[in-house]
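Heads up, the chain below is alone and in the form predicted alone; it's given as structure tokens.
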Amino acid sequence: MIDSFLYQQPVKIRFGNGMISQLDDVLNEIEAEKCVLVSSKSFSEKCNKLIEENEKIKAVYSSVHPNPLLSDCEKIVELIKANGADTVIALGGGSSIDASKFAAACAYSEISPKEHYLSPAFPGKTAKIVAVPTTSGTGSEVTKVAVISHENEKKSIHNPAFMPDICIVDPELTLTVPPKSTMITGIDAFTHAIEAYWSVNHQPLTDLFAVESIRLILANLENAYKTGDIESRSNMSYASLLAGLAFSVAKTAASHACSFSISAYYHLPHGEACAFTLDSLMLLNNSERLESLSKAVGFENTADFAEKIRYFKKIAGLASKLSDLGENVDIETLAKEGANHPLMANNPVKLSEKQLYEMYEALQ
């Protein structure tokens, strides 16, 4: 018998190769008049082309940090206000999209972005958001989550105001992503799907999305990393989208709870920080449910599944040992902050500081 559940997804999705060519139609559909385009420096050429093609784009912010900062959001808000913009177009990975979502949500507020960061409540009126992912990883284009850093804090903020109005998922935009970044973002999507599946908030629809995402990533991530062909890129874009649809409701858990301190103190990209503990946490979370998942996606058991994650990290040279983080890693702090992070409440096993300390200690 199927348990009762609630699933809601307000973001309109346009998916397909070359879909970015429909940007003008999208802007007309949401009645956008003046837009601010947000991206990273690596997409400056694409930004210039979009500006040439669309007169509604009045300003560009192309300096979003890899782990987006509150200062990025503040500068985007300044551009929105200076140009009387009603729409933010977020072109890039999760960093550009998250910064755009936060900025759009407080663009018309009477209080500062910093005050919103310290106490995340947002006004009813927000700028519109068009999310255009250029990586296959975060799923941010269909979630109400924005991960923003300020000083030594990296905060995962959940608010309905962050939901994009529409997203354009064009796999061709991922063709220029370098191999290592392809692996890092791919494992981020992998983590979203796996954690959505084991989350205590999982439900039938999120399970379907998560399992299909896992299958697609297992079948395509290595090819996307090694050759970057359009077929594997397209499948990874779809897998990332499915993972986003899964965790937007089920939420992430222990791997993400641990990742924030790893990123904040040791400056790993978000996906790599999630991957650092993912295989270890699969074993700590092991259950009949995870064993069934492992078999369903082609493994003999959960241990074999965890070994595949280690393989992905190895071929791309991702951090997998404490020494990869640097000297004198403070595992006591990592264990304490991970165990007490709010996302740990979504984990099926209530992991203690001691258990996490022992997990990190084993990664010598």
Ligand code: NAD
Second form
Amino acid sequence: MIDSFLYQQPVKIRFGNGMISQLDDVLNEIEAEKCVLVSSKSFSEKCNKLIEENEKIKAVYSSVHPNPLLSDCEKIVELIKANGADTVIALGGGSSIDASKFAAACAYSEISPKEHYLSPAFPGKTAKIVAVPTTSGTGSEVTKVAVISHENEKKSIHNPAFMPDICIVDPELTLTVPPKSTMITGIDAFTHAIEAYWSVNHQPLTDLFAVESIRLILANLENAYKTGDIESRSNMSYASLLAGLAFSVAKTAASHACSFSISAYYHLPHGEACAFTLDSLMLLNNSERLESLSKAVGFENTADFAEKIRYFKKIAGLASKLSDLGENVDIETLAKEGANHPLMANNPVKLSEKQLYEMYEALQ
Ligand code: NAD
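The form predicted in complex with the ligand is what I want next, because the block you gave corresponds to the form predicted alone; please supply it.
Zooming out: every chain and molecule, the one shown earlier first.
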């Protein structure tokens, strides 16, 4: 019997190789008149080309930091206001998309982005958002999450105002992602799918998306990392989108709860920080359901599945031991902050500070 559920996903999705060429149609479709294009430095050339092709693009901010800062959002808001823009086009990885989402929600507000950051409520009108992911990892193009940093705090803010109006998922845009970033972002999508599957909020549709995403990532991540060919890139773009659709409703759990402190204190990129604990948590979270999933996706058991995660980390040289984070890692703080993070409430097993401490202690 299927349990009752509610699934809602408001973002229109256009997926396909070369789909960015339809940007003009997309802007007409959402009745965009004046746009601000947001990106990171690696996309300056692409931005110039898009400006030449689209007279609706009135300004560009192409300096979004990885792990975007509140100051990025403030600059985007200034550009929206100065140009009377109605739409933000976010071209980039999760950082550009998240900064755009936060800025679009603040665009017409009377109060400053900083005040919104300190007390995240977003009443009233927002600018429209077109999200164009260039990495296969965050799923930010279909989530109501924006992760923004300010003064050593990295905050994951959830608000319906952050939902893009439309996303253009064009796998060709990911062809230039370097191998290590391909693994880091791919493992981020993997963590989203696995966590959406084991989250206490999981439901039939999120399970469907999560399992298909896990299958695709197992079949394509290594190839995307090693060869970067368009077929594996395309499958990874689709897998990342599916994982986003899964966790946007089911939400993430312990691995993400632990990742924020790891990123904040030891400066690992988001996907690598999630992967740091993912295999250990798989064993701590083990259950009949997880054993069945492991068999369904081709493993003998959950321990084998966890071993595959260790393999991905090993081939790409991602952090897997405490010493990879630095000297004198403060595992007491990592355990305390992980155990008390709100996302821990979605974890299928209630994990205490002591259990997390022991998990970290074993990663010598
Ligand atoms: P990113 O956006 O920070 O990009 C990483 C680097 O890769 C940047 O230097 C960027 O310029 C470069 N880059 C991006 N696309 C490229 C391409 N096609 N070719 C060459 N270089 C490229 O990385 P990310 O992993 O996509 O995003 C990470 C951010 O997203 C973190 O802040 C994380 O917390 C957040 N996040 C958000 C959500 C969400 O739902 N909103 C989910 C997970 C993570």
